[in-house]
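Just one chain follows, in the form predicted on its own, and it is written as structure tokens.
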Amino acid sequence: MTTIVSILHVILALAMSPLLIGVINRVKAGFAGRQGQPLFQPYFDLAKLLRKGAVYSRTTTWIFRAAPVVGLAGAMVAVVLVPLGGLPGLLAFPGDLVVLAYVLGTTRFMTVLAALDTGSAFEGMGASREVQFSLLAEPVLLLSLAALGVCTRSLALSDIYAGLFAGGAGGVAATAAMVAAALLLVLLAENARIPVDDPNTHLELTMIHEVMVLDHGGVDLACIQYGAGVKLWVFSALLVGAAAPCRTGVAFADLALGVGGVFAVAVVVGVVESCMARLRLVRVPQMLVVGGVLAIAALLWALR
């Protein structure tokens, strides 16, 4: 019944998970006192761009078209690892959570490198920016999960997130609490949402993820849409686990409720966005300064 639950997680996320951004997007809409765009937006944006032709350059080599491909596998391989609340990931092994890292970085590199395939200083620009902030978004994260690894004496993330809350919710709450905030400054960060970047600007002097991607186009482009979508997947079901001490024991019960905490967690990031601006690029780092603090408080805490 596990495996089964654990299947129907995979399917849920890859195909749900453009229904994300169309969540964070109508949420913004609601605070501008916008109609906004339809809940399926991102989907029919998909279908457009599947529909269409990719145009390269002749400056370009095989990298630049591999990159979208190999950005969306890893990105589901992350989905297979990553546990949903209570319930394991479909493929669980002691280590995971740096294989997880590893794969997600992978993914970035391919993108980086793509960027600096097309020979352009803009595209340039923005592959140094997102190496810069990765620099520091990455040890959050491993030093996150550390820290509940800690907690429940494993190195595998279902194990950590099965039995985070398995003795109740006093004796973790103050490391759950602290990893989740700053599992919350990582997921706007790895994501390109405010207030670190804007998904939706071309304002070149801000960018840092979409001039990553202004040379592709078509299927390359869908993929890289697709992807992006369930990398946000990803970390929001990081910090579900860690945020919800709810757990039933009913494996559907717990999948629909982690269903519920990752759309509620793109509801909190459509808020963050309508509520926050976009932070000077030199406060990037500080912001993410602090998560690391976060998450290495948390570390010492669970070591006291």
Contents of the next structure:
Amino acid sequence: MTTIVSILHVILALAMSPLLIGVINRVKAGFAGRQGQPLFQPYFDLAKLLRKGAVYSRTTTWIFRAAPVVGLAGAMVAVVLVPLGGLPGLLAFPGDLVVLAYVLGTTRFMTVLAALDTGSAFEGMGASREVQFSLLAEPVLLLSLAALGVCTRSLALSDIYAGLFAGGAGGVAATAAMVAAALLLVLLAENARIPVDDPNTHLELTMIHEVMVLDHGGVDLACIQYGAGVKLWVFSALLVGAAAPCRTGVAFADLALGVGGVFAVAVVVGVVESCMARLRLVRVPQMLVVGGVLAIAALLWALR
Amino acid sequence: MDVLSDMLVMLLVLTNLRLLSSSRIGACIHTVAIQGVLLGAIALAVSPATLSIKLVALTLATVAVKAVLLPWLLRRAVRGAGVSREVEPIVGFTASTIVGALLLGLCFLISRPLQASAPAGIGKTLIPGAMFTTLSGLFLIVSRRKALTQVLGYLTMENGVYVFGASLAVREPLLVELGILLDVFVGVFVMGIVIYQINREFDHIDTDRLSVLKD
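For comparison with the form predicted on its own, would you give the structure of this protein in the form predicted in complex with the partner chain?
Now the full complex is given, and it begins with the chain already shown.
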């Protein structure tokens, strides 16, 4: 029964993750007083990109062609590992939180390599920034998950999230709240959302993630954009599990609640993007350090 | 009650981290005011089940002084001095935040023995939280240059001491509590006037530049 629901979660995640981007765009449009693009525009974009061919520079090697596929594969592995709310992930074993962090790390590594492979100084600059910020974001993710792990005395993500609020929400409320705040900061940084990076700019010297994928086109770009959506789903699921103590015990109800929570996270991201300006580049590390300190405080709270 | 005080102490710790990481003096004053409200809430949350009128009145007086009166005085001093930002502190803001995390760890570590002798039912985070508030106030005093931020550090330190008293359920006589409150009030009052005078005399409120005395 639980396995069926877990499989259903993976299918839903793969089917609906572009919709998350659509929801974010609609929220932003609403705040700006525009009607905005259709909710399903990301799907149309993907369909358009899939019909196109790609042009490869002679400078590039096989790494450039492999990176989008590895990126998408990594995001898919992550979605198999990640639990949604109290629902276990499809694959669960002790230590899978480290696997999750480093599967995501591998996809980033490949994107960075591909960016360097193009031989463009502009993309190299983006790669340098991406690595600098992920260096700070990764410990925050691991420390947050470690704090939750200490709370539940387990190392498997699914056990952690299933057991987190099992003994009543009271004892872990402070830890979970701080972890949720830290995870929100990681989500914004890792998915290149606004306080860190602006997903809409394409010609600015200040952007981070978008600059690395400038040379990709056609199917490769579709892989990258779809992978970005799936990655956003993974982080949202992690955040929902820590932020919302709703566990009904009925698997299908939990699934519905979890999916609703993921879309609520998308709305929150849209609101944050509408209300905040992008931080100056030198301020981004400070924001991530604050996230790290929150995670450390949560860990200390759990260890008390 | 335990969950409530746990959440309140968490908020207290977060206000301290905000004080350590923010460069805007206005925001810092606001944070100290929030801290004043939290103090009152914590004192009521950890007190024994029976709320006496004296306790409630004292808490209300504390909140009124720490969350309304002192921030108002400090805002006036900010307007008078025309300084809105702490520029170039001795320890940078990112470094201060990291130091804050280390201090928090230290507080959890050294409060273990104290925890054993603490009265039962105050939760395991209250004593480290109080210590952290005191230490981060102290750190603010030594790591910032502007006299105003140092006054904020002094206030934070005093807040920590207050939570410590509340957590150990040490109830001083009414007169002593009022005396402490008056002390802090007069202290900040005098500091506000001194800041104004320093600013008028030297056109800045950087305390490290005051150490070079001229006649």
